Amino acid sequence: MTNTVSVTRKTLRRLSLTMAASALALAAVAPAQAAENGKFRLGIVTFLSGGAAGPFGVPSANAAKVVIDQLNAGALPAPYASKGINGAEIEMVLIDENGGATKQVEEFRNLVQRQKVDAVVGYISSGDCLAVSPVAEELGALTVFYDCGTSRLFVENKAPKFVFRTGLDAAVDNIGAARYLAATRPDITRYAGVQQNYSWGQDSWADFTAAMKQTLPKAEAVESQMPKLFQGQYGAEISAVSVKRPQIVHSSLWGGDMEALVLQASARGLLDDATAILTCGESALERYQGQAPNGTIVGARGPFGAFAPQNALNTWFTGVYQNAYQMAPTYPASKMAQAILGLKHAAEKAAKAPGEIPAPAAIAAAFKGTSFESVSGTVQMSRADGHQALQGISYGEYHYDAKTKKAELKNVKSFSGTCVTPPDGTEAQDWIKAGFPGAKCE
């Protein structure tokens, strides 16, 4: 499918001030106490300070806020009109998922033993995902993962019970890429990578080379620049890159990361000749503000953001996500709407009375390979055992119009959940390599 996105946001004109007050303004929600009042008490955390903060943590937080507040108005469309989730009002607990893996292990286990919360929703970070999976399970304490990419997710957690993501597999991502490139560069030769030097990007540029071989088997990987998470500073990697004279170059950087990667690119001249295909590039589409070379393609990890389709569902919490903070949703805040979406599915379909909280187990049984309505369409657990949301993903190309200060979105394309995902039980290497078997691409 081929068509042009419109992007009508108002600009963007604050991030670290106003996102860092909205950030408090949100922790601010969460009672310092559990209270046996009734109540679906909803654990929520994503990053509110360092890096990931203004342009993943904050968006998300600030999704999950108008999300909750709609559903406890019960403002939603069909088929969450419902007030709360089964009728009772939702309690946010938000927690700032800052500090790595060991801080988030002792905070999951707080807001489960303390805090007693009746369900989580949350995490970026991939290693925070790994380590909350295990403890997750051993508290028997339902767990949704909103945003995290990592491959090796239910890989490691083979048997899950409690845990479920309703993003999706970075491998996705990789795929969906190569594919992009295929259909829209097919003579491309030459093509080089820039990822962050832990599993995320590891992962990443492994899935997207092997993904190349098959789509575009001529073109050869010339260049593989692996920086610290957070570094900052890409002169050595870019200097690198270019002498190796790539068409394409790939990065999965994502926040803060990504955004610098692609000025100081800009600035060097490696974006005059070669195209940045940016696998999380749509969460900066507003900030780029022509820093960003027209042309350059973006990801949204799946149908999010500026990707997601005209259904009643997106066009409530578009609206609502606008009229809140004067902008439109990037892809962390859709995706943390989809995830708090897909709980009340489960928890209401699990429930036997009006008013019932279900128990964690009750929900995740009824969690297990549902099929529920998002803001990203139609949402299928049918991956990991019902545990992993299917859906499809898209690319286009960032295109700003300096006169009138805005960005669109051009040749978009996108490929189904069949066409980009490995079939249940295979793991995503196993699959490109041997051909992408199965695949059905529409």
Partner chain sequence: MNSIYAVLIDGTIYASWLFLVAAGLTVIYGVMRILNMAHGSFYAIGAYAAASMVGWYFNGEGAALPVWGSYLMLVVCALVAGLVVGLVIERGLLRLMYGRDEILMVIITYALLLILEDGMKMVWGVDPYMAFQPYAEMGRSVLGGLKVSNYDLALIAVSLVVGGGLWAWLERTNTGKVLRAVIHDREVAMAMGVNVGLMFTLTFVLGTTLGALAGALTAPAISVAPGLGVEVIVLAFAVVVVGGLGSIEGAAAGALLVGLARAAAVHYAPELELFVIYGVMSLVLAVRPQGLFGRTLVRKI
Second form
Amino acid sequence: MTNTVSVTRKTLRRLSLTMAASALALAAVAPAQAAENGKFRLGIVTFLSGGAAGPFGVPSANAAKVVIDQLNAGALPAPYASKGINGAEIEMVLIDENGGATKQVEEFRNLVQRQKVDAVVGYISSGDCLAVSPVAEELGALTVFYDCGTSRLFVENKAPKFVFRTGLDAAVDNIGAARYLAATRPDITRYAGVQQNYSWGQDSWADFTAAMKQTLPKAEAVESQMPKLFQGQYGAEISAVSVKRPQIVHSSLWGGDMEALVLQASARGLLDDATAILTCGESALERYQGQAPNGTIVGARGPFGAFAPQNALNTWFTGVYQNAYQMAPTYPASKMAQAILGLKHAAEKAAKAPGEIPAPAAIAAAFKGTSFESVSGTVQMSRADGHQALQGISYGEYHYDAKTKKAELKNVKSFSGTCVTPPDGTEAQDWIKAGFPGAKCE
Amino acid sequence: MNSIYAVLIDGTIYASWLFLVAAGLTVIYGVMRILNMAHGSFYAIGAYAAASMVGWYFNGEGAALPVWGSYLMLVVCALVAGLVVGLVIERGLLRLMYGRDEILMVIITYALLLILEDGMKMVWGVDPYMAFQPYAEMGRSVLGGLKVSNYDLALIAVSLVVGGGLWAWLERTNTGKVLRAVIHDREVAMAMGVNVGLMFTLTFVLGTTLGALAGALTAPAISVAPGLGVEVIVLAFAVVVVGGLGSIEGAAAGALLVGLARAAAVHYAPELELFVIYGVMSLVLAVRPQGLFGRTLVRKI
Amino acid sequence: MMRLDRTELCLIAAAVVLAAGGLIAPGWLVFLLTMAFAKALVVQGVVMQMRAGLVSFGQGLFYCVGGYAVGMGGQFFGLTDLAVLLSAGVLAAMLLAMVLGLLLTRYRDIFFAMLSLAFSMILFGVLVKSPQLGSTDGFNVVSWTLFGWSPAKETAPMALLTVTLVAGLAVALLLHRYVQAGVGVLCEAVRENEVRVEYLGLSPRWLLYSNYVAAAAVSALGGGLTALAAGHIDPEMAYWTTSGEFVFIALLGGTGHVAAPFLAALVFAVVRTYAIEFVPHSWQMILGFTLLGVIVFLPKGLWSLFSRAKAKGAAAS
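Having gone through the form predicted alone, I am curious about the other one (the form predicted together with the partner chain); can you provide its structure?
Shown next: the complete complex, the earlier chain at its head.
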């Protein structure tokens, strides 16, 4: 008896020793990676696995790679010609966003406290942004959200300090979509929606239907289908929508789901009778190969990808991206480039001497309310107390030429930021329901 | 009225797809007592193989090739992918694990799932593949005012053939009889001189091939992207558990029940669509704990 | 005063050593330890049922209930006291388990696994359908207080680690006694042969039922602590892959000892965080191979490393 007890004790002693040793080993590994090498360590977080990797995550990670390489080579046009960030070489730390918000909070802390990054750019999932935002404020870590669209971000983080968003609020997509329909198809009376059954889809449909009530009060929502995320098979949904004979089918589906829906709906004849409006449609512009009927309305969640304006920065970006990956950048790639350029602009504005890496608080102070040049034109950080970018949005019709195998956008209409974005202090839904007070449209 | 009709058509199409996905799972469980979590990955491998080969078939050589070749290609891809993956996994890994606890086998296949998910990413990358030509070329028919894709209708025929073939093989051939003996009592079968090892290999390869076939036949209608496999596992599990583990006719009945229930939910109560599958499963199990066609096991003392 | 045996003394010592270590550890490590040990509590719930021969692929249900109780208590009822929030979660989970247990204890093997998974997925569906609760985005958890004391931003993580260690220790001590007491031993007997237990004049179903409810309580405690540490909750907590992860950790550690889940959760957290850092594109594969390796070479889990040493030690003396 005494024998076993003493052995148990021995075992447990070994256990606590192992635990303590592994903890110490971890602590010892960590400082070796600390950032005391004069480089600007930049954490990039985006989907590298799962369903969002193909359409969004990997193009974004690729854009980050190519932009950082070019920045380090000092190969950008003005005003970003200086090397790296303020002369300091940029070192990228890439993390997979897959795995849920709880895991992202853990990885975010690891990035900031173990990897000692100087700033983090990333996050596509709204849930991840909402979870990471308070942690970023707590740790005082400069964080730029480049894509996630939830309207709740700055509703919950009321006094942001270290959190910025260079991408647009998702409400903008759907207000823009409703305005586009009002401008191009004022006669429609019946529309339907197919959204994925999660926050993004539910919010998109709520914003879109509310906005349609304002812009096209005569139109009626005849059907709403919410298939689950990554379902891939939309047979029953397409039947249910077809039976109601809508003229417009609104969908916020993205990636593989969106492509599958378009393919099946077009094969089933739904899209012969109705026109689809796809808020995330641009990301598959090169991939439909005529499977989306001509005239399908696509958006890019802002003036990105194929909707980006002609300017020196965009020409440069399209060129280097095309060189590196043999395809034109889609909107997630443009948005990633925009976030990195915004960060560089703010850091250099904050720096006092060349080669200096300013503290996060200094960069944040410089970032707040600034305006910077980007691949999508001039970006003004003029919403959410200077932490949220204000930009316009564009929609256009997809047209495919079977002979040249090239897709192009026709009937492109752009709406200025002030036309589709609620003013500070007003929540998107309230603003829409009140009839867009104070909207300035050009 | 129109809706009931649509529910029947949509439900049957969906059920035929569910059956294709679940058939391999139930065959493997029936014979080997392995609840294969990696089944979704075999489905995804079949889909990737088919989508990439069909893409190559149409893009590589121009449009001169006949479309029927692509249908052949789908089936060949599924057979080759299923055969290779099945053999490698069974001979290389599972063979060493037979006789372990049933639950441990589930976890082994869970580990396989994690490995295969990243493995597929290494082979095919993360960009979605589209192989729409076989789907789009078949055109559509109008059935009582509802436009239906002919490809989907053909899928019903395929799953009838697969189901009928499996049943005939198990009930009418010698190998089938031997397999049923293994299902009934592995030890006695072994004592009677049945080469159980060979039967296991055969079953596993058949199961993976069925999974890959389901993926390959689905590929033209969807966009093949990472994470595809994980989404179908729970669905296939639900169908198999509803029907009774290890039973072919159970899988067919389960697929039909789940398919029709889901189609009805989509048409009449879209809000409930998310719960329908689990609701059906809980209800069936509450009434018949072993599933519709499941066998009650004798309790051993 | 209860008499503590050596194992218990060693568990207490390990907790004290870890708490002291937390004081000098960097912030990320404190967080990693908190999350790992909070998850280990959920895994304890899985292991408790494994000892009775049942594998729950839906333990995420109670993890989620614990988490949402903490989140909703703070958001909607203005509760901030840690003890109140955690107890609310435990209580809610126990009530739910009392109802579900009536049905679930009729099932064994794979049917139990699938049915527990189904219930977890139904909760997932309900949460996804609840925009007031933020649907899939979930919502943030308010900062906690303890008996009127609200920790400063800098001390909160360390304070929460201490709370987690205390909770983990309490559970470990209780479980240690539980395993050795009649009920615990009988659970193993049920796993070995249920019919024989019936012949002893006992009700296996009643045993499994109480075990199920106790496991739910432990898991909900883990869920509540995770929610407090992460500061955010979402329906993903009830998704089946989350439950799969708990089974993964349970098998990694093995059912040999109450400390095994803690060790396994720590190893899992470390392997995962470094896999994500060094091979961001294929970290899942690393996890898969780790699991396979453990199953092949250490079929009784990581803990068998220690029990092997024990067997050797016993042979030597």
